[in-house]
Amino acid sequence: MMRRGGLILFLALVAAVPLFPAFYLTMGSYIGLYSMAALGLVLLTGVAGLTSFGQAAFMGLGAYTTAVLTTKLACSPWLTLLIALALTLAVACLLGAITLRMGGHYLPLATISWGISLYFLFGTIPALGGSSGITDIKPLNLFGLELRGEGFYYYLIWAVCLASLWVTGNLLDSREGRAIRALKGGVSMPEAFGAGGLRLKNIVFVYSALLACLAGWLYAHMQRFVNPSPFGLNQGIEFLFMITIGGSFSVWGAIIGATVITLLKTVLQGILPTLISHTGNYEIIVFGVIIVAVLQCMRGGIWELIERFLPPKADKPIGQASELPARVQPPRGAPLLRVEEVRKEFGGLVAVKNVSFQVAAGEIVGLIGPNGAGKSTMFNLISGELPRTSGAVLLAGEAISGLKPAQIARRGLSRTFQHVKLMPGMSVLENVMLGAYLRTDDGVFAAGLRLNRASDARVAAEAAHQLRRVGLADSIYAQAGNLSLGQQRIVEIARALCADPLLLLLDEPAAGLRFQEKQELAKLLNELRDQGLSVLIVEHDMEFLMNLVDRIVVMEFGQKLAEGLPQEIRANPEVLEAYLGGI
């Protein structure tokens, strides 16, 4: 109800702005302007760790497009807005296809680039004005009625931002909104569930431009004039500022950023001066000392202090729901995994050497060899995260080397990692629900409208499925980064197992995990095993692994040392002297 009351007065305190003096209503519509080129960054870097400098330049795209169209061509706004739009997702998909595929520093490197690029082009081209700007651009028109008051585009802007609010939002809670959220810990484990990894992250550059983009159109129309000066590196950077003093994380953080640095910036352009006895920006040095502070205090930005004073969200029940469709898995003893003359180099070293072996349906099959011995390049190898030098894997008959992962992901193949990777501000139940994404096709739109309620459920419904199959009933709405690492690796087979794969690869899954948790993951992959899954099992835990797998594949210094039923290795001297000692 706290919650639900914040909102409420929220809205009643944006309807009413325009009651006050006409300074407020100008401030309240440039709010919900930043608001929506803030709400982009939000899910371009906070949630996706994608950072761009380049908003303002898409912002700038939008007002310059409108401008030029209505002026010269006397074009509809309306009309222009779809241009406008359709202008800036060309643009984004090509800045996005050349930039995105960059890491570490060379992506915010090149976005200041291009928006520095962007914001010269308004201000040299004499067609879009120069330095003047393009003034007298259209108003708004209703059915052949000009619109030019003040109150009707404050009222314009902040319906648009809140539609925008509920878009993002519902974008956030979905099936691809949930494998967004996982981009901020890298491609890997997205795309190990069936996801795309460039592809989400030029989903979300090209939705944070579209807002941007529209946020400039409504700029251009209200002020009626535009020039390149609202445009440039410094709004980027301020629109950057917006979401880590708000809060980088929600969608609310954009509204609350938007709001302290816009009328902050006015206070301080009014004081600063005074005190100084000079004109310039110094506003900035003030919100660098700011962002500073909120870095070391409070890195979840205001929106987390105010977060820890409202009550937890409620958990949302799960009710009964059609099962999803599942696999067919092949019948036992029939070849299912065949590595065949696997080689992969990196550079001159040689990590794993012309392996082949082989897993059939039903059986848990063994790989084992000291520190350094390349099992774990194996395992990247199966599932497409490493290319292979030569050799082939083939999948239920298929030649699998060669795809990507998610495209592997897509022929059965499922797997937990060495290191835990999941998302530990979401749920254990929304990790666990990542694992079904390529089960359900639900695009973005529908996402963004909320048609994919009935889908969704399905999800929830597998989840808590996996979830009571692996004894976590009780954690289903934990955060993920609140269990012990034990638990956190159980939840990495749970989301592994809701994709409903033929094959299931686990890295290490008993690492950290308690002896009477060892005995029930042993129970489990056994009931697997009974059901007709196969699992290929990494782990160093010689009495868990020798009474659980069918099989034991050795490796050392990136070859196949032996092979062979438990009893068999565990008496085979080579593999005593390399391995296991005296076990």
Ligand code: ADP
Given for the second form:
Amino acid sequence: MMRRGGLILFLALVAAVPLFPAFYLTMGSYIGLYSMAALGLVLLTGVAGLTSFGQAAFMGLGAYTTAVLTTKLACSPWLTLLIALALTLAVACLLGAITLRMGGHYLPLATISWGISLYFLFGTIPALGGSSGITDIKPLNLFGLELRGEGFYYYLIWAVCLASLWVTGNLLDSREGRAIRALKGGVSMPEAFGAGGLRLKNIVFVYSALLACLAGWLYAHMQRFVNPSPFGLNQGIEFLFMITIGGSFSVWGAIIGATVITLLKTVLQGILPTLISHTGNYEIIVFGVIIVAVLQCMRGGIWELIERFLPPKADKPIGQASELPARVQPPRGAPLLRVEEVRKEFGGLVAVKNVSFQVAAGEIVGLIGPNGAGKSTMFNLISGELPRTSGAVLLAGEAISGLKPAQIARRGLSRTFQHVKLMPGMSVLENVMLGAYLRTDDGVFAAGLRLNRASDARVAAEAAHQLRRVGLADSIYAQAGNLSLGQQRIVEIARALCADPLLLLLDEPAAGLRFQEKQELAKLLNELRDQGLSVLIVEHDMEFLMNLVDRIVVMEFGQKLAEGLPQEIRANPEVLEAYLGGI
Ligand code: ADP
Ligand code: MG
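Now show me the form predicted together with the ligand, since the one above was the form predicted alone.
Let's see the whole complex now, leading with the same chain.
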């Protein structure tokens, strides 16, 4: 109720601004424009973890495209809107294809360089008016009527801004949105569930650029004049300030940040030069100090502070929904996974030396060995995380070696991670829903316009079913980060089950668990096997496996040392020698 009240108050404030003196109307319009560009950055930088300094350049692309085409070629502004969006789409796809593969600090550096390049391009091409820019841009028109009033632009900008906010919020609460939110922890987790990391990054990048372009187009027709200075690197940095101060994890952070920075800048630009008795952009120093304070004290910005005073969001009830389509599971005992002479060399080191083994349907097989034996490498060769040097891996008769993790996930392999990879700020249910990424196919458009309700309800029902299956029915709405490590590992298993796998791959699921948690995990895996699930467990805790698995494969120094029933392995002197150091 309080959240809804806050929203109504906010909308009333937006609607009432034109009643105040003209100065506030102009400020309000700028805040709306900057909010849109910042909203793109929230998604790109705050949510997906891709830092970009080049957001203002895309705003410039939108502004300059319409400025040139409406003044030089007398195009209709509505047509130039489409052209500007198409051009931004093309440029963003191209830049994204070149730069999004880069990890670490290379991406921010690349965004700085394209931000600067586009800025200089605007300033040096004679047709773009050089540093003095382009004047006499036509106002927007509707049915031959020119729309000049400042109030009109204010309301138009805010209508577009609020619509963008709604679409972005919807997108984040969808199949693609959950995968985008998972990107922050690296691409390996979303890819394990079939969501290609590079594709997601490109989607976010293009979406964010389009929002900036839209803001730029509105800006040009509101101002009716453009020059390069508002689209430079400084503005790109200011957008980053906005989301950091406002809150980079929430769409509301964009609006709060844009409001605070724009108002503060105006106030400081008035006060500081008089205080210091020198003219200059001293407000940047104040922003810098505030940023450091915000990063130190509240990473989630002002929105995080506000959220503390708001009641928690109501849990979305899980309704009745038809079941998602499921795979046909192979009959118990049928060959499921075949690892044939697989070899992996890291330079001169042979981590896996021509190892072969099989897993049949309905069986739990343990892959054990001392530290450094090559178990994790073997696991990554099966899941596609590492390319093999030679050999073959077949799942249900189909070769999967050479395929990417997302393609292997599509063929029915599902996994958990040795170091738990959950999204700690999201609910347990949402985390598990990500597992069903490949079982529905709603795209970005459907999600943005909320046309995905029915299939999302089916995914939620499936996730809730898997959580009940693993015994976590009471924690559906808990924040994943608040659960114990043992429970988090079980959430990972539920997420993997949500993908409806043929084979479940578990990497050291008992690592770090207390004795009782281990026993509960073993009980759960036993139950799942009874329900027909096939599992390959990589583990070095032999005791944990002994009463659980059907067969054991032992590795040492990259080779297969032994294979057999648990009691055979336990009695095998070679294994004891390798494992217990000859005790
Ligand atoms: P385990 O999981 O059984 O403890 P690993 O598969 O992690 O063993 O490692 C097997 C061997 O391969 C070790 O000697 C390890 O140092 C080496 N190794 C693993 N990953 C890499 C890598 N990415 N580059 C180079 N060497 C690696
Ligand atoms: Mg390992």
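Residue numbers count along the first chain shown, from 1. Only the largest set of C-alpha atoms that superpose within 1.5 Å between the two forms is called the rigid core. Just so it is clear, the structure is predicted and the values come from calculations on it, not from any experiment.
Yes/no, N547 Cα shift of 2 Å or more between the two forms with rigid core fixed: Not so; N547 is displaced by less than 2 Å.
task: Examine M27 after superposing the rigid core and state whether its CA is displaced by 2 Å or more between the two forms.
output: Shift of 2 Å or more: no.
>> Is G49 displaced by at least 2 Å at its C-alpha between the two forms when the rigid core is overlaid?
In response: Where the cores coincide, G49 shows only a C-alpha shift between the two forms that is less than 2 Å.
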